[in-house]
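Encoded as structure tokens, the following chain is the form predicted on its own, with no partner shown.
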Amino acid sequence: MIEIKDKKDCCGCTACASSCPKKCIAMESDKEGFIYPVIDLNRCVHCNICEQVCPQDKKNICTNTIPETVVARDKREKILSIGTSGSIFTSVIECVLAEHGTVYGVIVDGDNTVKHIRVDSLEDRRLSKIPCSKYVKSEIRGIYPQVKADLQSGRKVCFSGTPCQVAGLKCFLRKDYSNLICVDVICRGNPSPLFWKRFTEYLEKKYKSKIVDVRFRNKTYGYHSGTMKVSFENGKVYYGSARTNYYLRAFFEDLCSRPSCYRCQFKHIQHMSDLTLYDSWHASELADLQDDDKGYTNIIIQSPKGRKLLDELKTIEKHPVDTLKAVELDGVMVENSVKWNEKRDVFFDSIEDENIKCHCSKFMTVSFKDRIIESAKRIYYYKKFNG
């Protein structure tokens, strides 16, 4: 029977609850908004399947060799402009769906919930929301059994998520499927869904309108200056970088991620996925490319299936690079967990009761200089693109 004695030992992947034959494990949110397994002891038969499928502390390295890496991006200007980094995942989605497969990715839905969804058609309007970054722990309850059902039906399936979510899926499946492609994204951490909920409530109240679209890393001022862009039903648009945006600032100051992110078990070059994606800030140094501030992605090829898929993507340009050098320049989060911020212990206290701006201001300061720089950026880029 699985027992969480230390919350840093649970990544919230849901493999245990999804595998329980008696369905006696519920994933319930704690006061910080993160889900953990809660067992109904009256129904538990002590089969220990939940312990067997837990990905924590298990060997999740596929090989001892250093995998290949390419720097890549989509050749299509429109796709590149709206995606994160090199906008690679759009091409992956198109390739899989063209073969009548299914894709599992993350969106921000109409209630501002960041969650995994299943897509099986190129006509699905939610597709454009999947490739972009989401700095929130996604809602994934109920997804693994759907993936398994698709795989058993013979359909090609692409699952995307964080390394721990991919590891959780592989442990849940308990066998290798030739028709499964897994793509994971290197993350800094997984911020609290509760914190995100409170922040979006604050924005909707401030702008007096419902949020209709969120881009956590929009290329408003170019790739190297990622900015949160939030669009509202009344036509207004909010822009904010980690300099002035309290949500992004809390994330990058390591105040709000899941406890397991501070002791992540999945920080190494080799993953259980087929492709691993992360930002290529130094593409010009890695592959002698011109830095046009439109973005590139580092792709670690983790398996032959990953290599085959990459070869099938005809809309992207690829440049082989040295894996270790790419990790050294761009991949600090490939092999390292974030450091525990001493203020995190009390960050979630009163988070549901206070105005979120007032609450955050107790833990971080947005200075007058920060606001001036942010305003200057807007003026500079407005003049640059509008003459």
Ligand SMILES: Cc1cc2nc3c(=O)[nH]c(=O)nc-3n(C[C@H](O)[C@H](O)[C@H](O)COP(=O)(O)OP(=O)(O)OC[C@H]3O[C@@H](n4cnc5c(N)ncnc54)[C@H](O)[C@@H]3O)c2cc1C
Second form
Amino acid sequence: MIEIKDKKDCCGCTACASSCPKKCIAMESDKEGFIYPVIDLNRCVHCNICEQVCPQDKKNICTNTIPETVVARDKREKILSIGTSGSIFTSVIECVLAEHGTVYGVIVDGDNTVKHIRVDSLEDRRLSKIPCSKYVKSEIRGIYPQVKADLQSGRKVCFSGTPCQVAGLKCFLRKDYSNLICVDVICRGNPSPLFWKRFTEYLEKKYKSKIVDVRFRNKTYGYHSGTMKVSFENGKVYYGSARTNYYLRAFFEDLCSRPSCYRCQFKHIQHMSDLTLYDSWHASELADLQDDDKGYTNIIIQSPKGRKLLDELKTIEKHPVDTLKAVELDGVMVENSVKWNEKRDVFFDSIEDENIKCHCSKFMTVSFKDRIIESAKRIYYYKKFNG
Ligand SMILES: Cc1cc2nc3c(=O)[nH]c(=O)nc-3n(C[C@H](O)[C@H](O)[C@H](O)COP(=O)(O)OP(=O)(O)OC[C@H]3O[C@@H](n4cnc5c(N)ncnc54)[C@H](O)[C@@H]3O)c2cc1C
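The form predicted together with this ligand is what I need now, so please give it after the form predicted on its own.
Everything in the complex follows now, all chains and molecules, and the chain you saw is the first one.
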């Protein structure tokens, strides 16, 4: 029977709860907003399936083979402008749905919840919300059994998520499916859905309007200075980079991630996925490309299935590069977990007690200089794009 003695040992993937034959494991939120398995001992039959499917400590994916890497991006300017780095996932979606497959990806829902969804049609209006990184632990309860049902029906299925979510899915499935393709992203850490909820409530109150769209890393001010863009129903738009935006700041200062992210078990070049995506900050050095500040993605090709899919993506430009050099230049998060921030637990202790901006200001300082630099940046980019 699964027993979480240390929260750093549970990535919250839901493989245990989804596998329980007695359905006696519930994934419940703790006071930080992260979900953990809670077992109804009266119904548990001690079959130990939950332990067997837990992806933690399953290190058998490590081999000595170094997979290939390409630096890539979508050739279509409009698509490139909306993705996080090279906007690879839009092309993946189009390819899979064109073959009547199903795509699982992450969106920000109408109530600002960040969650996994299932899409099986190019007409689905939620499709455009799937690309772009959402720096929040996504709600994934109930998704693995849906993936399994799709796989068993013979459909092609593409699942995208963090490395722990892909590993959780693979462990839950307990067998290889030739019709499954997994795409994961290198992940710094997964911030708390509760913190995100409090932050969006604060923004909606401040702007006196509902949020209609969120881009965690918008390229209005260029790829390299990724900025959060939040659009409101009343037409107002908020921009804030990690210099002045407390949410992004807390993420990059490692104040708000799930405990398991500080001892992440999935920090290897090799993953259980077929393709692994991460930011290519040094595309110009890696592949002798011109850095036009529009973004490139490093793609690690983890399997022959990944290679085949990549070959089918005709709207993507691809440049083979040295995997180890790419990891050295861009991939600090490929092989390393983030360091534990000593203030993290105190940050969560009182997260519900006061206005979230006041709360954050006790842990992070946004100086006058930061605000000046942020304003100057906007003027610079306005002039750059408007002459
Ligand atoms: C929480 C998180 C942390 C990250 N940390 C790093 C990092 O430290 N270093 C780095 O180089 N790259 C990191 N990335 C990846 C990076 O932000 C880009 O996603 C990557 O470069 C691919 O960009 P793209 O434009 O090609 O992908 P896009 O076309 O924008 O597609 C993004 C994909 O990510 C999936 N996704 C979005 N949000 C989530 C989520 N919350 N959980 C699971 N899946 C999600 C979407 O379903 C989609 O498939 C992180 C991504 C996430 C979600």
